[in-house]
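In the block that follows, a single chain appears as structure tokens, in the form predicted on its own.
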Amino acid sequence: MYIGGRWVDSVSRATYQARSPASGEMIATLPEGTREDAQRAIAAAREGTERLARLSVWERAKLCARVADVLERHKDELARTLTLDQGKPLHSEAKAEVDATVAGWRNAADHVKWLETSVIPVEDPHKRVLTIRQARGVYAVITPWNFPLNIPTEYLAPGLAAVNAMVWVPAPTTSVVAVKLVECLEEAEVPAGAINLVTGPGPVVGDEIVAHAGTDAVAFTGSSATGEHIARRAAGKPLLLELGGNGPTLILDDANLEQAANAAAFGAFFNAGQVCSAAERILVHRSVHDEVANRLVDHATHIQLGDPFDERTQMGPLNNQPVAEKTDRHLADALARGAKVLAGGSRARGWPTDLYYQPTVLTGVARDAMINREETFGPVAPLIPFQTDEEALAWANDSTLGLVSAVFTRDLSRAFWFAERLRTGIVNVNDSTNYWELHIPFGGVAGKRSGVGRLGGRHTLYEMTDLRTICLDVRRLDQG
């Protein structure tokens, strides 16, 4: 672990192993933490808010800049790692995901330096009201596995640029890659206590962090039913949640069916659909179901599964048991009430493990199914057909998940239509659910179960401090 700015063991001497998902491997050893040792990162942290803030400006923005010049000169070595720990293809989205990292450090560096905030006019001449942006002081951060090298940039970047010194504990399946990147923020010379590696069990380390008084906001990346013990946890501290989703996507009968089965076959199986924003429920008009359908069939059977690190493969493992567990639970209740299977429909035989997943395609899901009500996280896209724009709105909005949605359509007023009445935080028009840049601001809607706040770009450095209100009364300081 990495705690004020050394390289640590957990005070208990626990460790636990890494294994690779696609070959079952152990891969490395690493320190199970400890309350007490999150507690000793929660006091380095305290420590280095007092260095980062005598760093201006330009001082964290340069040094954002070179955080992502020591990634850059280190991404075959990550993408590489990404690939071991997670299970992620690597010529087709390791390399890729590394180069997100990047771009996230060089986006805090430039976005911190334009945060500019506002003077506002007041009815007493005499006064100057202005607003500035101070940093929150020391952040819990808990971060997940699918994406381990970009959600926590998500957080660390801005967060650092903005001043906070962070306490960062990444999930346990992924945390040989969090120690590679932790690597390269020392080797940036990031200063001690900037930022703290505590590796081990999210029950213990995890929880430690967000409740503790010495922690003063909590950000997290994960699930529904997590974030939401978290926000309990935390209770009277700033929140920044980003949680799960279902991705309805819906398309119209009016739709260019080329571009919105090949958009909704990458929402579904990009990263064996272990994101956030996967196409996790597919409305389709009946006018144009059976030929969406069979593109999607078309796309699934021709995924080719296999060894992350084959330039050939375009779909590696599921991350870990409990999310190939969840899909077959989702499955089998799909099953159970009616849906049948079009392409896929089980774990793939055949691999070194069992956590190889058929890209699979389903078609008649019941409302009241599991994968229509819940987050799956794995490669299934479930058809359900509609008649009519308001009956595929009011499925698209029967959810407690609102995070984000598509609409494939030709018609102008119809995609606003939609866009302004589905409820997620994000609606795209003619792209896939999993279309996202990162600056672009990122999050769940009001009354549903996907989060607080907003990652990206500024949008998250807003997040990550507080609005300062400074009033001055300039008679008074001429009167001396």
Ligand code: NDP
Given for the second form:
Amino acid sequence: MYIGGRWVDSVSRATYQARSPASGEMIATLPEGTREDAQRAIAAAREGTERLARLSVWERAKLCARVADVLERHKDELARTLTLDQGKPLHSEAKAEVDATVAGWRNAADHVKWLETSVIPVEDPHKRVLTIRQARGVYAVITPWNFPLNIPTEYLAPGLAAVNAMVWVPAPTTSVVAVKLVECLEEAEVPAGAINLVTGPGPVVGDEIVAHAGTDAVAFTGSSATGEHIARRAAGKPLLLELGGNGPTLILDDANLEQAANAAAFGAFFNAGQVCSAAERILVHRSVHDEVANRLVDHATHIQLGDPFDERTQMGPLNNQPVAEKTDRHLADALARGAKVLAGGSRARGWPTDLYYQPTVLTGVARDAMINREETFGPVAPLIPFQTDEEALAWANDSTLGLVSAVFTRDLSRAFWFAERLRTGIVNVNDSTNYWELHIPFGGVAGKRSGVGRLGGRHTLYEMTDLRTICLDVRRLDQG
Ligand code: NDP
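I've shown you the form predicted on its own. Could you give me the structure of the form predicted in complex with the ligand?
Below is the entire complex, every chain and molecule, led by the chain shown above.
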């Protein structure tokens, strides 16, 4: 663990073993943090806020850019550790995640420089009112295992740029790569205490940093259930929560079917479906259902499953047993409710661990099946045929989640009709639910269980700062 600028063990001396999901081999021994360790990190972060406060905006931007330079120098090592720890294919995915991570630090460096605030016209002629953005203090940051470099960067980079000190608890199944990231932060001379890493179980160290009075705000990406639990434990603190999605992909009868099927396949199978913006449900017009189904089956059966270090591999194992078991449960439930398997349909055999899953295409999925109602997070593309636009919209919105949706049509009016009515924070027209760039606002719609706040470029900087209003009385008393 990295606390106050030093690498330390847990006070309890307890450790746990990290294993590769691809081979099952032990890859590292990590400290199993306790509540006391988390408290030490919170105290170190509080001291870190003072060191950070001395940095001007330009110096902070330089610091973030320096982190990006160091990450760039260690790109290969980071990508290999990411593949070893997470299981994603090195050549087709891990390297791209490292590139996005480097870009994330550069992005924070750029955006913080142009974070202009306002001077507000007011009624009182003697007053001048202006706003400034202030750091919040100590942030509790908890991140999941699906993008273990990129998602932390979404908080750590803007958090640092905005001079918050942070205590970061990464997911236990991807903490080896978290250590590598922090080694790079150390090499970039991020001030001691600014970013502290505590490894260990979320319900222990994560809970401590969320609930402890020494943290001022919380940033979390993960499941809706855990996010809601955290919101209760953090009661009163500002929250940035990026939670689950159940991304409906709507393919209308006038869509370009090649484009739509390619995007739906990317939406369902990228990162083995372990993406909050994944295409979790594919609603397809009856008249084009068979062609879309055939194209998706073609995709699924041509995906090269295998050793994630092999250059030919397009899909590696799932990251952990609970997510594989959830995918099993969702498939069994869909089949029990009448769905038909068109491709895949179970875990893949013959690999060193049982975490490999066959890319799966289902059709005839009942609307009340778990796979339609909850986030599956596995490589499954469930097809649901519909007849009218109104039906498609109602079914797409019939979910407790509302993060990203996609609609495929050649008709701009129909695209807008859906874009203004779909209950998701992001609507992609004629592209996959997974289309995303670093600086565009990303987050859940109000009233659903996909989170609160917006990530992306200056939006994260707004979220991770307080707006301070300064009211100046400028009357000259010496002139009566
Ligand atoms: P969780 O939301 O349970 O875990 C995410 C992180 O939160 C982990 O580091 C976890 O640690 C930590 N955590 C768990 N409980 C607490 C707590 N009480 N207080 C503070 N931190 C806590 O996700 P899972 O990893 O269990 O995955 C389950 C499902 O969640 C997936 O199948 C998927 O549907 C969804 N998910 C969605 C993500 C997204 O990007 N939207 C990302 C990851 C998961 P620990 O592992 O020790 O419990």
